[in-house]
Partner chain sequence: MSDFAFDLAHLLAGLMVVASMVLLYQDRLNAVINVFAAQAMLLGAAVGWQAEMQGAGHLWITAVIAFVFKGVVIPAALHAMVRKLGIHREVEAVVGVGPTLIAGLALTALAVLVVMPATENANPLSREDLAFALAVVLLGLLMMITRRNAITQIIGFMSLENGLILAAAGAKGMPLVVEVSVAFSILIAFTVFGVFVFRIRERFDTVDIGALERFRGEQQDDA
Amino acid sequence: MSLFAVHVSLLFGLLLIAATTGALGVRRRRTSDAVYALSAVAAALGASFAVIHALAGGLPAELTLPGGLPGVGIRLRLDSLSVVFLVVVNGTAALVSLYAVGYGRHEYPGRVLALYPLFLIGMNVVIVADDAFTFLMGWEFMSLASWGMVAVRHEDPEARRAAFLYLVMACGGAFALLFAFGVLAGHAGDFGFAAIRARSLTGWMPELALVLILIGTGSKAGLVPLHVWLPLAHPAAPSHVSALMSGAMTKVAIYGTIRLVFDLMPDPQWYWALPFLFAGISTALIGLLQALVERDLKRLLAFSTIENIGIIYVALGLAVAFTAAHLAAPAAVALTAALFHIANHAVMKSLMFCGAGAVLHAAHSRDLEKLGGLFNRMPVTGALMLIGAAAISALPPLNGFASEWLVFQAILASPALPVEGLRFLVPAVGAVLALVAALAAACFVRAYGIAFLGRPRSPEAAAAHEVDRISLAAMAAMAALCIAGGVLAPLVVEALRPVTELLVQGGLPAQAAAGPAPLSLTPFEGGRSTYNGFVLVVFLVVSSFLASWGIHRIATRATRRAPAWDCGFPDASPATQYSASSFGQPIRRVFVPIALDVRVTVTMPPPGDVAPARFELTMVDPVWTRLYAPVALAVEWASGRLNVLQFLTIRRYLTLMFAALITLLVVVVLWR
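Could we see that chain alone as a structure, in the form predicted alone?
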């Protein structure tokens, strides 16, 4: 038996045992522990085997299982791209499953136990699939299992709405992918990836396939305007499931984009970069602006996921543009930046969602206006969330900064592009991306400051307590990865080299020899720009120590305790402190009307009345009101008219079927 066969058998076997245990379990606490522990072990083995494959040089590895399409079977294949995503997805899943061993006992433990391992199976099948049938089978497995976990609170109307919308978007995306594979495979009918890779598309077929791929994978990744399900579904699911959906599932969708566009389609044209760049920067900007005004902590994180998906698609668009221009070095930088940010976001966002779950469990609320002062009651969670917030705000020396810095390095290489329009467009995209990066820092200063600092705004927040040690250990491991990803960025980039050499026939210079000092991240030959996270860490530690030493030498060592400043208000009520809405008001007034329909209502009491003023903020996503709402009304109108079809006679039914058959035959003849 080959190593790949052992890998597949152990991974899927353990996950199937976990799913069966979850379905048959009676004693919920022990069942919950067993399911999540098995899932953690299986995911860790999945990531470990992928690394062993890469180190042993046994790539590509192939395996054909019985089943699937006649004559095709279930084809599985492991190459360098699959290895990277197996490590990202299974590494994230292992840590989130470890977190769930502790946390999963609290939030709907019995309803998700059977679906959780099936969700992991679906994601792994997509990544190792080597034919269209297996890919779509894994895709649907992933979608249905996650839909079941989104619908776990089905007694709540909001959760039912989120689950319905997610199902509609998932079905639409799957149909688009189905047609995309049809276009790629053509009349030959061989849906194996090797046959699709060898086929050349003519005329407008590549552009049609590209549009279908972006719709199919973008709907799962959360690309604007296909993002409307994401801010509803992530908060509806349990927190550890939200972490996995945001940290891993969206990455599987991006894997689909990379596999289809960079591997299975023919050589790209320069204008293929345009939809990537426009959709990417729109997604980043709209996602962040919605996060800036959101009060619900998990919805805020969901909008932040949309923002980061936009950054990744901008990097992919740059990789397409440079590849079309046969500029291998900048293309490798752009693709490396996208892959690096994929890995970083998986860790950062999983940490943040797990932290949000800890907050929800401890304070019984996700509303920022009801939190506050949690750092004093949850110091470990607060410290770990601070690392996650700093990383996702792209602050050095953490991992988010390193990958976004690489994206900007690729943007700075745009003058080498031969197309005039792209030379103008890419810097403009870079300017908007810089604005997004700055606003992301403001967004997480607001979220962290309101939730963890100040005074508690509710009795539940005042009585919050630290979560269990297992959950803390998992979050600590994620935080450590955020630090390691920034300090050891050159090692990560070096590990991504086989993927860039496979897909864009280029790579970054050897990091050990190119930089001016050890652990320098050098995107281009000659070292014209470098980043060294290790030096930055040393500088921060030394400067902090010297500053602390200097302050204590110059100032007094005595500690003076005094009441907190109350802004001159005599009543020390938590309502006198800055709220999430007031914190975001300046940014909301300047930027948010650009992308959202916002209505603010302020009700002031009459003079002499000491009743509090009322502030109400209503925010509507214009994509929903202007795109999906009219379509939903049209579908409802059409379904009402077509309702008469269920009352036809048998003769009319037969006539209808015959007409449909003739129409399809005519279409097939015209197609050929």
The other form holds:
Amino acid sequence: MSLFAVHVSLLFGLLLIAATTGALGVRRRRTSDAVYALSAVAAALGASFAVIHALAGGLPAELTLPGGLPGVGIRLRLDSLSVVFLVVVNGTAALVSLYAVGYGRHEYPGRVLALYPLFLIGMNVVIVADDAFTFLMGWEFMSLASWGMVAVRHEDPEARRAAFLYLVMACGGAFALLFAFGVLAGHAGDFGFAAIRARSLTGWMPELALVLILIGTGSKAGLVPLHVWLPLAHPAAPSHVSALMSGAMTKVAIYGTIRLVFDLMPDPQWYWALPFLFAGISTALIGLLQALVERDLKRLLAFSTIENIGIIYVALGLAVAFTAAHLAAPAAVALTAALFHIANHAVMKSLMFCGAGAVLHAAHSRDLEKLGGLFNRMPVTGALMLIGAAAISALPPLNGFASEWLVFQAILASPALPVEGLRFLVPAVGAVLALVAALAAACFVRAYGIAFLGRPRSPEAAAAHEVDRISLAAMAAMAALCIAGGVLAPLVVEALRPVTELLVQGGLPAQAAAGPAPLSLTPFEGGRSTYNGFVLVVFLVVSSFLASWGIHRIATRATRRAPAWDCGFPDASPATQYSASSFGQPIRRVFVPIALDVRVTVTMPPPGDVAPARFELTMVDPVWTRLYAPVALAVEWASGRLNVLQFLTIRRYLTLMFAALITLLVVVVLWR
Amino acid sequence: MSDFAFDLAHLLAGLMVVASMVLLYQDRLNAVINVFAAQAMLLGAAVGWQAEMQGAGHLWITAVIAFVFKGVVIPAALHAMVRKLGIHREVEAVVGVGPTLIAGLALTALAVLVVMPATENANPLSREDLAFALAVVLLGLLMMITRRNAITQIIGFMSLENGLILAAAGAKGMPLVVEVSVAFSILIAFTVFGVFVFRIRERFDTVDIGALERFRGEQQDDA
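Please give the other form, namely the form predicted together with its partner chain, since only the form predicted alone has been shown so far.
What follows is the entire complex, opening with the chain shown before.
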């Protein structure tokens, strides 16, 4: 039996056992522990087997299982792209499952247990699939299992709405993908990826396929305007599930984009980059601006996921543009940046969602306005969340900075592009991306500061307690990865080289040799610019040490403790602090009208009335009102009209079918 | 194969189409049943001839089933049913005879146009047979939607099924199991239909399916 066969059977076998255990489990608490522990082991095995396989040089490995389409079978294949995503997804899944061993007992354990391993199976199937049928099967498995977990609190109408919307978007996306494969495979119809890869599309077929792919995978990844399900679904699911959905599932969707566009489609044209760039940059901006004013912690994180997806798509668009221009080196930088950011975002967003879960469990609220001062009550979670927040705001020396820096390096290589329009467009995109990066920091200063600093805004927050140790250990591991990803960035980039060589026929210069110092990240030959996270860490540690030493030396040594955030009024109500809304207000005034229809109404009582003045703020996603609401209305109108068909007489039904048959036959006759 | 073999096969299949056309304009139930019986017997003959030509022994069984059950037993049962219900005069077509026949002709032409180009490489015997079979199927459907009486609808359905058997017999290699099971499913369908017709009659004192629709509380059917 080949290594790949062992890998697949172990991974899927363990996960299936976990799913069965979850479905049959009676004693809830123990079942929950067993399911998550098994999932963690399986995911860890899945990730490590992929690494072993890559190191042993056994790529690409292929395997055909019985089942699937007749004559096609379930074809699986492991190449370097799959390995990277297996490591990202299973690594995330292993840590999140570990977190869930401690945490999963708290949030709706019973109903999630059977679905959670199935969800992992679905994601793994998508990544190793080597034919369209298996790919779509895994895709749907992933969608349905996660839908089940979004719908887990179905008593809540809001959760039901989220689940419904998620299902609609998932179905629409899968439908688009189905057609995309139809276009790619053509009517000669071999749905194996090898055959699709060998086929060259003519005319406008590649563009059609590209649009369908972007709709299909983008709807799952959260690309604007297909992002509307994401901020609803993530808060509805239990926190460890939202961590996986945000950290891993959106990455599987991007894997779909990369696999289809870079691997299966023929030579790209320069204008293929346009949808990537436009969708990516608007996704990043809109996601971030909505995150900036969001009060619900998990929704905020979901919007931030949308933002990061946008960044990744911008990087992918750059990779497409450079590949089309046959500039292998910058294309490799852009693709490396995208993959690196994928891995980073998987780690840091899972950390943030796990932290949000800890906060939710400890303070019983996700509303920022009811949190505050949590750092004193949960110092470890607070410290880990701080690392996560810094990483996601792209602060050096953490991993988010390294990958975003690579994105900007790719943008700076744009003058080499042969197309005039792109030479103008890409720097503009870069400018917006810079704005996004800056605002992201503001967003997480707000989220972290309001939740963890200051004074508690509710009795629950004041009584918060630290979460259990297993959860903390899992979060600590994720935080450690955030730091390692930043400091050891050149190693990560080296590890991504096989993928860029496979997909864009180029790679970054060998990192060990190219840079001026060990562990420096050098995207281009000749060291035009380098970044060294390690030196930065040393500098930060030394300078902060020196600064504190100096301050203590020059000023008094005594530590003075004083109430913070009291605005000069000791013992005033906690409501006098900065709140999430007041912190976000200036940004809301300036930027957010781009992304949201903001309406502010102030109701002043007439003189003499003792009623309080009311300030009401409504924010609606314009995508929702301008795009989806009309579609929904049209569907409703059409279904109202078609409803008549439900009450036809038997003879009329027959007539209808007869007419359809005759019409089709006539079409057959005329078509020939 | 000789020309005679072709000609006889086409004659039998063509006669089935004619029988279907004849079914379309009958205005008495007994006549409808008799034409249907004739069509079923023609089917038996056609299938038998196919069995002889293809040297396929099992097709004889199909032929016998078609001849005995659909040509004799079911029509007899239908006659008994009509007698029992006392409705031998009731045939109400929704569409007039003229338009129905024109539609029938058009459908036959359509069947030929569809099948002939689509089966260019097929064995010429089954080619023509398929065209006729499709015509019989379409005419059966047409009969089902142009009649309001439950029994004529049953007959439309069964003549449609005759077309299917004809097609299947022409295409070599339908396994016996399928034929037998289809034959029995038709018998069962017939029984179920019969029970339903009697039930309808019991409830509404008529077998006009319009009554059902009124009972469902829907808008009045046309006619």
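Given the structure is predicted, the values throughout are model-derived calculations rather than measurements. C-alpha atoms forming the largest set that superposes within 1.5 Å between two forms make up the rigid core. Positions refer to the first chain, counted from 1.
- If you fit the rigid core between these two forms, you'll see the Cα of Leu656 move by 2 angstroms or more.
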